[in-house]
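Here's a solo chain for you in structure tokens, the form predicted alone.
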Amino acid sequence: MKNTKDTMKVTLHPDWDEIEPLRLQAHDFFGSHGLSGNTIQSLVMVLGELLENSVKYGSYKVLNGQINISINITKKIITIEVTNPIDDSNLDDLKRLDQMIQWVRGYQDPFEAYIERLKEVAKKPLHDKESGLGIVRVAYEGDVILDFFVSEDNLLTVSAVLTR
């Protein structure tokens, strides 16, 4: 872990049990910057959702495959970045991620996208586990702009940016 006053950097193993302690640590970090309770809860939710997606969809076949988290707070912008390794088996997941982020951006208000996605999920059969609701929920409830990029060394970084 490398922290400065305005930046928190943490490396985790892709283990579900490591998510909650990091949420608590992030909660304290956000609180130390005087953010409101609602903003803190929203940002912790955003971080948790991005971490859960990272554990669920990352490719950790490489020895010591890890998740890198970076949270940066400036006067006007809060950025959360979650980075994990991927491989060719993730191409369909990346395509869905890209489509979902672009779809959400197509709405002027993420709330509209959230309602539309809820309607779509309600029509799906119960055995269908992929709702696609997480990314839409992050954009709406977290009030963040989402983006992602893949580096040349096959690291996926998903970012969530809150403008204050």
Second form
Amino acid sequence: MKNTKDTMKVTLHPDWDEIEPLRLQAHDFFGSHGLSGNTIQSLVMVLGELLENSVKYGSYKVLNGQINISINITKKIITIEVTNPIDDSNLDDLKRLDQMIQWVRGYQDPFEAYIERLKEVAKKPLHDKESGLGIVRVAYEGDVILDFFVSEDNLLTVSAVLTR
Amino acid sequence: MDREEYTFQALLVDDKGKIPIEAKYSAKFAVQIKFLDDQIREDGYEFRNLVFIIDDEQVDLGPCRFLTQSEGDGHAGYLFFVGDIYDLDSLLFHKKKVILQGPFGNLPIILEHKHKIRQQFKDYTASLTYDLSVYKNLFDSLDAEYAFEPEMVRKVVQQTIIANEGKTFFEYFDSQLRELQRIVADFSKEEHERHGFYFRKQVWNYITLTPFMRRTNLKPRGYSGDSAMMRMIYIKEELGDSTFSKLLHKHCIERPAAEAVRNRRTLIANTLINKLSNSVLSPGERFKVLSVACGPAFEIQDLLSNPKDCEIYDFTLLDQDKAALAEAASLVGQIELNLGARIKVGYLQESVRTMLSTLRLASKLGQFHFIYSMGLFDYLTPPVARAVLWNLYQLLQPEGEMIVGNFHVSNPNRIYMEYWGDWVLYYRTEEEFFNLLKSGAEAARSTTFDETGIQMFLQIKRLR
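Moving from the form predicted alone, what structure would you give for the form predicted together with the partner chain?
In what comes next, the whole complex appears, and the chain from above leads the way.
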């Protein structure tokens, strides 16, 4: 863990049990910067969702496969980044994520994307148990701008940016 | 087999029990049926439930009404839903349970969304929509007066109206945009979002009759700023079904923000030609150019004015959108036809967000003398913009140059674009843009602007 006043960096094992302690740690970190209760709740929710996706969809077959978390607070923006390894089997998921993120960001109001998504979810196949709302809900309820990038060494970094 | 030829086993439920039936798809919201118990039901009889078995799972569709039919094709009649109306095409052929009235379920939260709208904003919107309606009626009534004149007469009359009364309308509309800007000046991000949503609901009829705004709002390719939008801006064509819709369209594409987009096209071409003239190429070597998020690649026609030019360049055009690449390819084909020469160009359908994992860029593409990207960084948040810029930088040859664009935070049309166009960009200051390149890069860099001061450019020269 390498922390400075405005940056918190943590490395996790892809273990569900590690998520809650990190949420609490992030809660304190946001609190120490004087953010409002609502903003802290939103950011902690966003972090939790990104971490859950990371544990769920990351590819940790490689020894020491880990999740890196970076939170940075500046005057103008707050950035949360969650990085995990992926492999070629994730390519279709990435394409979907890319389309979904651009689609959500195509709306000025993430609420509108949320409503449109609800309509789509209502049309999902009978046996599909996924809500299909994940990314859209994070953007709407967290009021953050989501984005992602894959590096050459197959590390996926999903970021959430809150403009202040 | 046609859909109408498929039959399905199902059950109808009433107070007396379950009745087996054979159902035939007849329409999206009705099925034709045969009762398998040989009983006769009267016209209008209501059943409590219609049940289909799909993949061994019981799917309850609720109450429905039986209507007899007179055609003697062996069927007893039709079933129509009386509560939730299910889309049988989706259910029976795509295994999706879709209720026609489903979107009504979201009504409460959509209606609730207006509760935090400021009164001043509501008053502004109400007054604006009244005025727009008056203007529209007036222009429409003029259109009706000359609708049956010969085409040439219609065109000239319409041009005269656009030049005179259109100018008056533009003055009015500009004043309204200034007022909107004033009212929302102190809004938080969340308030902009909420008020923008409310605003577009009120002016939706005007948005949909304006070709440019209809596209920015509906985003048929799933993202903002697609190549068709760029084409509308570049070509500046008069589009619209009526004088009023033409005026609204013209207003959009004549704003400084659109001018900035047009400016960047010529600036790219000039910068590239300048770089080429200062470069020393080995015999047989071509000047390698990469355009990232190339869109329709209109600037290529500004670079190639004679067959000899075609022998100099080796273009790689990268875009996530197949349709944009097809437009670029069609343009390249047209230039080749006009000049009677072949252009060396490669097309790559890739997203900048995932290209590194799929391309192994440098080994696959080599390095470039010149890289440019105009309408991309406006959509990238800082962490992603930094990563993309760094990777593009690494694709530069030593002494190679790169130019990327981003709209400046001072864009005077920002509120217009966001509230009317539902078009949100990631704006940057000069400092933020300048600092996107990681400190480890051995590069000379500078920021410049186009004439409008809206389009900002970051120019990077790789030193080693």
